[in-house]
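Shown next as C-alpha cells: one chain only, the form predicted alone.
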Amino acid sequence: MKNKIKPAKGKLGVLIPGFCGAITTTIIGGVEGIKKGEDKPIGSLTQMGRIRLGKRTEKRCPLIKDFVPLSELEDLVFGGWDIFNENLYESAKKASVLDRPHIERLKKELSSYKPMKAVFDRKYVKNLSGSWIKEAKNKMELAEMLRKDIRDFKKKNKLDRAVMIWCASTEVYIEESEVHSSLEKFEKGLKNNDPLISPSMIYAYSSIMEGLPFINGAPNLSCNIPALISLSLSKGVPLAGADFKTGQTLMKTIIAPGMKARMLGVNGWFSTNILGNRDGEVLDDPDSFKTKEVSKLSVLESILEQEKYPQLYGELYHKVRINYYPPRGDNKESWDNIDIFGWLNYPMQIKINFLCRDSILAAPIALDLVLFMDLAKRAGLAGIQEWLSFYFKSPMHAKEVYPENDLFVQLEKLENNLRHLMGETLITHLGKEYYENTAA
C-alpha cells in the first residue's frame, strides 16, 4: 500500500462552509500563528502525536507527520462560504475565542480572508439569518454554483487538491427518507426543491461531484445517506463524520469504557451544558437541538452494550440538556452526574465539571481530519472512513455493523490503519510470552 500513496505535492485547498464562525477563525488563526513560529499545535495528533512501530524492544516511535506523507501546514490554502460578509479579523473579534492581543498579532493574515456567498435556508437553521446568500430557482442550481466556486478557487490558487469540511451550524433534525435512497432520486429532489434535502447535503453533493473528500463536523444527516455514499464510492471520494467530539462527549468516551472494563454498573448519567456562542444560539431551537441530542445520546449505548450486560446497564437512564447562556461565549461548561454501583450493588457517584473552550478543542480535530482525509484520497480510499471515528460523536459506519465509540479502540483503529497504509506490522498488544511461544 505504501507505494500506492500519491505524494503530498503542491497546495492543498481547505474549503469550509461556516467560514466566519468561531471554529474556522480559530483553525485559520492557529495555523497562521504556527506557521509564523508563534504558536504550538497542541491537541493535534498529526502535528504532535507519535506512533509505535514494531515490537516495544525496537523503540521505534516516530512523529505521525514523519511517518505518513501528510501535507505541510505551509501548503494549506483556506477558503469557504458564510452567510455573513466580513473578513476573518472582524469575525475573530466577534467570536472572542482567541484573546484580543492574539487576534491583533494575526490581523494582517486574518483580514485577507473573506467568504463566498453561502447556500443557506433559514428553515433548516431557524435562529440564524444573514444576507450573504446565493439565490437560484432550485437546489440543483445552487449545487452547480458551489461546484463552480470550487473550480474557480482551485484555479485561482493553483491548487493540486482540496478537501471540504463542514464547520457551519447544526441543522434541524431530518430522518433518512426515500429521496435519499439513490443518486437518481436525490438529483431529482435537488431539481424539485425537495424539503428533505438540506444545505449541508447540497455542499456534500457538490464536494463529492468535484472529487473533494467531505468531512461533516456537525450532527446533520448530511453525507450519511445512501445516495451520497454510493456517489462517493463511484467517484473515489472519502467521507467522514459526524459531529466533532470535543467537550462533554469526549469525557464520556474516556470514562464509560473504564466503567465497562472494570464491570462497574451505571444506573444513570445526567449531562447538562451551558454555552453562549453561535452554536448555543442555534441549539436553542428545539428542532436543531434534537439533531444534537440524538448524536450525544448514541454514545453511551454503543459503548456500554446494554443488551450484553443487562445487569450492569439495562436500567441506564441517560439525559442530555444544552442551555443557551450568552455571557459564557465560546467557553462552554458542562456538568455530569453519574450514578454507578459496584461490589454487592453498593451505590457510588461521579461528578464532572468541565470548563472547556469549544473551538479550541475543535480546531485541532478539524486540522487532523483535513490532513488525514487528503491522505485517504491520495491512498485511493473511498466512501466511509471508519478509521477516523476517533474524532466524532456519532461516527459514520457501515450499515451492517454498530458504531465504535470507545475512544481507546478508536485510537487503536486509527493507528493500525496508518500502519497498514505504510506497510508496517499491525500492533495487537500481545505479550512477550506469546511471541516467544509462537517463535518456538
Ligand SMILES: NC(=O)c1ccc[n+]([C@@H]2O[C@H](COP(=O)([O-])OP(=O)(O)OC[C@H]3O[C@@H](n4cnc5c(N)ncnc54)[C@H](O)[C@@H]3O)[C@@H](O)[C@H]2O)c1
Second form
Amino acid sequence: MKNKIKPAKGKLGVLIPGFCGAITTTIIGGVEGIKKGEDKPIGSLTQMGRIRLGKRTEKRCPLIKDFVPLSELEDLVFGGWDIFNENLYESAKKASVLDRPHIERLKKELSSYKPMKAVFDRKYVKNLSGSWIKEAKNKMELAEMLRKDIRDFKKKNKLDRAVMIWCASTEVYIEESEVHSSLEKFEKGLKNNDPLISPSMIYAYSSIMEGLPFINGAPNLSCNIPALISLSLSKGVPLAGADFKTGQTLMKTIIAPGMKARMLGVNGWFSTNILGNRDGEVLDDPDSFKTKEVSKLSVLESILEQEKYPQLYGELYHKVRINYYPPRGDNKESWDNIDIFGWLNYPMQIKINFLCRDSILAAPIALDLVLFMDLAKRAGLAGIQEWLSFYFKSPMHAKEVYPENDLFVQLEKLENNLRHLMGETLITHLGKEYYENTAA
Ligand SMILES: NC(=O)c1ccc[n+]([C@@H]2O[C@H](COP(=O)([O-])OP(=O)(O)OC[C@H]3O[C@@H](n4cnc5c(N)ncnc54)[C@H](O)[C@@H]3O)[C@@H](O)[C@H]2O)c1
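After the form predicted alone, can we look at the form predicted in complex with the named molecule?
Full assembly next; the chain just shown is listed first.
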C-alpha cells in the first residue's frame, strides 16, 4: 500500500461552501497565522499528534505528519462560495471568533480572500438571505457552474489536486427519498429541479464529478445518499461526514465510553446550549434544528448499546436543546446533567458546564480532514472513509454496520488505518508478557 500512495507534490486547493462563515474564517486565519510563525496549530492531530509504531520497546513515536505523506500548510490554497459578497477580513470581524487585535494582525491576508457566488435555496436555510447567488434554469446547470468554478480555480492557481469541505449553514431536515436512490434518478432530478435535491447535494455532486474528495461538516443529508455514494465509488473519490464533533458532543463521546467501560448505569442525560452566532440563528429555525438534533442524539445510542445492556441503559432519557442567545456569539456555553447509578442501584449525578469556543474546536478538525482526505485520494481510497469517524458527530458508515461513536475506538481506528496505509504492524495492545508467557 505504502508504495502506491502518490506523493503530496505541489499545491492543494481547499474549496469551501460557507466561505464567509465562522469556521472558515477561523481555519484560514489560523493557517495564515501559523504559516507566518505567529500562531500554533493546537487541536490538530495532523500537526501536533504522534503515532506509536511497532513494540513499546522500539520507542518509535514519530509525528503523524512525518509518518504519512501529507500536504504542508504552505501548499494549501483556499477558495470558496458564500451568499454574502464580502472579504474574509469583514467576515472574520462579524464572526468574532478571533479577537480584534488578532484579526487586525491578519488583515492583509484575510482581505485578499473573496467568495464566489453560491448555489443557495432559501427553502433549505430559512433564516438567511443573501444576494451573492448563482442563477440558472435548473439544478443541473447550477452544478455545471460549480464544476466550472472548480476547474477555473485549479487552473488559475496551477493546482493538480483539491478537496471540498462543506462549512455552510445547516440545511432543513430531509430524509432519503426516491430521487436520491440512484445516480440516474438524481441526475434526472437535477434537470427537473426536484425540490428534494438540496444545495449541499449539488455541491457534493459537482465535487465528486470533478474528482475532489468531499467532506460534510454539517449534519444535513448532503453526500450521504446512495446516488452520490455510488458515484464516489465509480469516480474513485473519498467521502466523509457528517457534522464536526466539537463542544458538547465531543464531551459526550469522551464521558459515555467511560461510564460503559465501568458498567455504570445511565438513566438520564439532559443537554442544553446557548449559542449566539449565525449558526445559532440558522438553528433557531425548527427545521434546521431538527437536522442538528438528530445528529446530536444519535451518539449515545451507539456508545451505550441499550439493547445489549437493558439493565444499565434501557431506561435512558436523552434530551438535547439549543437556544439562540445573541450576546454569546461563537462562545457557546453548554450544560449537561447526567443521572447515573452504581452498585446496588444508588443514584449519582454528573454536571458538566463547558464554556467552549465552537469554531476554535472546529477549525483544526476541518484542517485535519482536508489533509487526510487528500491522503486518502492519493492512496486510492474511495467512497465512505469510516476511519475518519473520529471527527464527526454522526459518522457516515456502511448500511450493514452501526456507526462507531466512541472517541477512543475512533482514534484507534484512525491510527491503525494510517499504520496499514504505511505497511506498519497494527497495534493490538497485547503485552510483551502475553507473547513470552503464553504456552504455545
Ligand atoms: N462552529 C462549529 O464549531 C460547528 C461545529 C459542528 C458543525 N458545525 C456546522 O458547520 C456549519 C458552519 O458553521 P459556522 O459556525 O461556520 O456557521 P456560520 O453561520 O458562521 O457560517 C456558515 C456560512 O455558510 C454560508 N452559506 C449558507 N448557505 C450557503 C450555500 N448554500 N452556499 C454557500 N454558502 C452558504 C452562510 O452565508 C455563512 O457565511 C454549520 O452547518 C454548523 O452547524 C459548526
